[in-house]
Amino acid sequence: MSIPDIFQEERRLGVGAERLGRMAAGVGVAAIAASLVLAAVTAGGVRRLAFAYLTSYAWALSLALGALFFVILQHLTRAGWSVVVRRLAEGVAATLPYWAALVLPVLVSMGVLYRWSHGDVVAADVLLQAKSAYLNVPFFVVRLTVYFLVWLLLTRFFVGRSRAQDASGDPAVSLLLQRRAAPAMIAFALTITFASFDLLMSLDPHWFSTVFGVYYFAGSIVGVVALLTVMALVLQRSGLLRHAITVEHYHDLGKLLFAFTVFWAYIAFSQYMLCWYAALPEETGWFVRRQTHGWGVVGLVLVLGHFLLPFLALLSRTPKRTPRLLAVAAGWMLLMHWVDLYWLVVPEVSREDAVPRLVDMTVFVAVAALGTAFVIWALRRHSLVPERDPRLAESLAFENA
């Protein structure tokens, strides 16, 4: 196979690009005030829409979190497949600084989202005042402040020395993300865990469960590898990276996506299985709040939609070598990786009614719009390849066997 030159087609985001994200922005910042208004005008509306923002928050973060995972992961298992679409990764990654500041409305609504966080509660509840060394709202914002620090500086390290290798050429540079990857997969995996038993298993402090941490990840993952499938064909659409991505890469990323849909679901079946066998009350009540009043027919959309059509549709060799075919997939998990998160929220604040209200929308709309922005400005600036990492010509060259 010959080694296309990569270096004669565009590889940087145009002007195009530049008025795709300022008009996210601006739906993004229109679907804001949409929501605040719907707030504002019905019954129970601050309420509801602090559940609103903190699902769609717990999506787009979980994208960029699985990115920078996803980034990680390369150097650590020094994979020279995923050079050329490892930029992408760091463009999601590079986000995270928006996402640190965007978590402040979770933090204004802690008296909504989180009961644990008044006093007169505790007070009340004797296993809550057991839990209340670990679940107050100091140590709360202490927990989520570690947490971004380490992210951040996990992305600023990665990606920041990726961006300086296009210039400097070092090879030393790979050598270094190498050897810092190991502890670095540590720190991630200790932050994401606590982190999902932070902002989404603590809505029910009553509830817990030890699986919940790597069922957060799984999803991460399946909304990341979805997500770089979608924006690699959009880019190729748009006439960039027409060589440097073929189709050998979507047939990795379409393994991927086919291999964490399998692990999530593994995951969430396991963690209902334990519950179920155990029938004990303080874990099967989160769990029949999810089978009862039209959540169970949200549980089997997910079974349907979250594992076993994608299972189907990306079993056989042929979809991940389409690329068109996968990108429909691809967007279809987005989907329902968000449908996952509003399955794991919304019941703690409607038990009666299970159907999407329109503020779950705009919410949604807003959160997606204004990440769609934040990846354009990311990557705005650089190249859409590590121009000059050592493993470029092995991803250029790469054949699935």
Given for the second form:
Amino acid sequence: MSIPDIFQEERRLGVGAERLGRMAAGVGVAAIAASLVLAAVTAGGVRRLAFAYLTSYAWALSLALGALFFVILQHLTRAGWSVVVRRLAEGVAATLPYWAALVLPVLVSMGVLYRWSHGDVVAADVLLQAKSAYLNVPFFVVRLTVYFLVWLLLTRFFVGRSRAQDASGDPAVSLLLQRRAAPAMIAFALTITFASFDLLMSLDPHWFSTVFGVYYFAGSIVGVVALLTVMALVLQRSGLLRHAITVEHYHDLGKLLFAFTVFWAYIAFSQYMLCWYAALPEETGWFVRRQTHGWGVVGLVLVLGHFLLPFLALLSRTPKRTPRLLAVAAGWMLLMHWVDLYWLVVPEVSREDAVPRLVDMTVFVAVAALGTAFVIWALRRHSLVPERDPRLAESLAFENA
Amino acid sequence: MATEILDNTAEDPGRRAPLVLGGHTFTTLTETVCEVVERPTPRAWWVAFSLSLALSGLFFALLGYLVVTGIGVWGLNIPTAWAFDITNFVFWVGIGHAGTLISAILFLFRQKWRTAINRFAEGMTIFAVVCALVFPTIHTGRPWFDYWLMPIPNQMKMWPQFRSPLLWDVFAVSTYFTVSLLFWYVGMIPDLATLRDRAKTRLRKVLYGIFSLGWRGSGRQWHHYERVYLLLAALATPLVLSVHSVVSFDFAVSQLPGWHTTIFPPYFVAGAIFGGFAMVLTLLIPIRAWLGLHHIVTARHLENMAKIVLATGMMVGYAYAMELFIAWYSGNPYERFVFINRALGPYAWAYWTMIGCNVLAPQLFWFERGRRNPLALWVVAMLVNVGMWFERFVIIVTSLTRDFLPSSWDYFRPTWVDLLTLAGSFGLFLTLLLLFIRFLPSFAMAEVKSVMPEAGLEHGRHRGHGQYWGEIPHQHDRQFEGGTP
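Complement to the form predicted alone: the form predicted together with its partner chain:
Below, the chain from earlier opens the complete complex, with every other chain and molecule after it.
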């Protein structure tokens, strides 16, 4: 097999992508308007809207963060195979500035989302008083600012330098990114952990789990690998990167999707089983809420759809080497990742039933459509492959032996 | 090779570093590895073996003393029902994680450098698990009833408690042992056949002949062999995670503050890999120097291992930090007490030993000079070994000695039997290891050859994955041909 010559093919998004970006943005704005209207006209709609937004926002944020992790990891491990898909991950990570701006609705609706933000609630609650040094509004805002600053700096550095390498072709860039990857990983691990504590775990401020940060991380990696797979297939079907990305790269993405699906299940099982076994009321309350009034069904959907089905579907070689099948599985996992966040967030607002409201859907459409537009905007000015990465040739020639 | 490369730690992102140095060819590599087994037994080996065997004898003597006398010879008592026995068990099982990680997970991740160290690490894994298995066996107090742990159908309809993680341990560790042993042995077959073919004495010919299972090295056999290897790697990978997760369940399913926390499974797995790699470094650095294998276990290999030790050490540090933070964040006074007690209580010395060895010491590996100096590497690895033993000691003993009822608080002191049994377990470990080095191919010749340039030259431009050699024409060089940018 000869090395494909990617310089003969289209490597930049064209007018079609521009049109799709505009369309997606339009759909996003329309969906936001629809969500606002729905929230205004239904009883308790504003409250529900806040939780619906947090669900889909945490979903989209996890994908961007997962992408940032993916990029840093490739440099940290001197990965060769992944060079041809790394720019796609860089594009997803480069949407972080948009998500930084879009955290504002969460801050605006803090009073609805987080009961620890109310002084009178804290005053009547011994546990919340014990945590008030951490769970208070100013510190929360400061922390979120710090997280986003770290993420934006990391993105700027890792994505910016890689794009600059397209022009300079300087191998020293790769070495620099590799050296910075290890400390970047530490900053990333701490920020994603505490962000997940702040945004999601503190929805029930009494509940705590040391592995919660790893749980959110695991889901976000499942999400981003799935997203990269879908993106690769969509691009190839629209005539881009037809030679650069081969079945070998899909195979590796499929292996990662399988591995992190199992890793997610491992963390989810550990968290659940240990709380179930010890049966301490301070921990089980959170799970009881997610097992009663129909929420048990959502939990089972996760067990089946986020673990068992993809486990069986991705176990063998064929589906991983059939891009269309793999993309179906990947799309499914993106959806399941959203269900996972729905299961984390929404029981805190709707204990009585697990039925999604229309506003959950419209907000999801808004966030997904806007996210699509953001990714297109992040990718459009640059080549879709790191053209002069010193490991590009290795990536192009890569084969699973 | 015209010029001999001595340093393969330099970074050129466009080219993979060579993994075998010193101008080795297939022949010289085979000679170097087989010579360890074929040359007359060196005196140093006899000295080391005698010492290990003596220590191992002490180990079994103490076990005999324990069984004849009773558990009272140990320092543990209520409330400290677990002490050295379970600490040693978790310590040794943890050590036993590096081998399978290297042979299975690094294999799946196409880390070709693992070929130089995998056989040795796998052997170490087996021996560590053997040591580990001794401790729960004697911990039961009446080891002659240990077969009750097996779910054997019986007239009395007596079954083990299937809901107890202690029973899951029996299944998890024995499965792990079986698969690791298979992996180790299957991987060794081609190299055993090499030893058979080179054997000069009748006895060696027969024994290596039996254990190499009629290996002829035909294309068909290699095809099957590589299939099996991949499948075993895929089967062993979840085991690397499951064993120490189940071990962590022993603690985490309880309601005891300091034991019951959800991060325990991944935290224990990271700690096991951390400790296991440290033990590989501890043993491999002197053995590499002793056998003169610098061209096979190169500076780059040591550096990569140092990086893994640093990475997993940071994960362990992350887990410590999460435990501390959540203990505070939970607002639960018992949780908070346990962690204050660990850091400032009667076992503060053990806690800070653990932090110093596991979190602070590996920070040296941020520096190139730290990773490339074998002596510094060895010292840090040794500290990590100590630190990982103390980690289990801290978890077990601090939570037990000060539980919910202050009137029953206690301070655990090991007896001489405790201390010498721990020392003796190292005797058993080293005895097995020395026998392994002396009689079996402790470096995977066939696998190392597969990462040498000679292995793939006939395939021309074809490149398998993760190639560390040769040149692939750079696309961007061609782009600028003819002056068009």
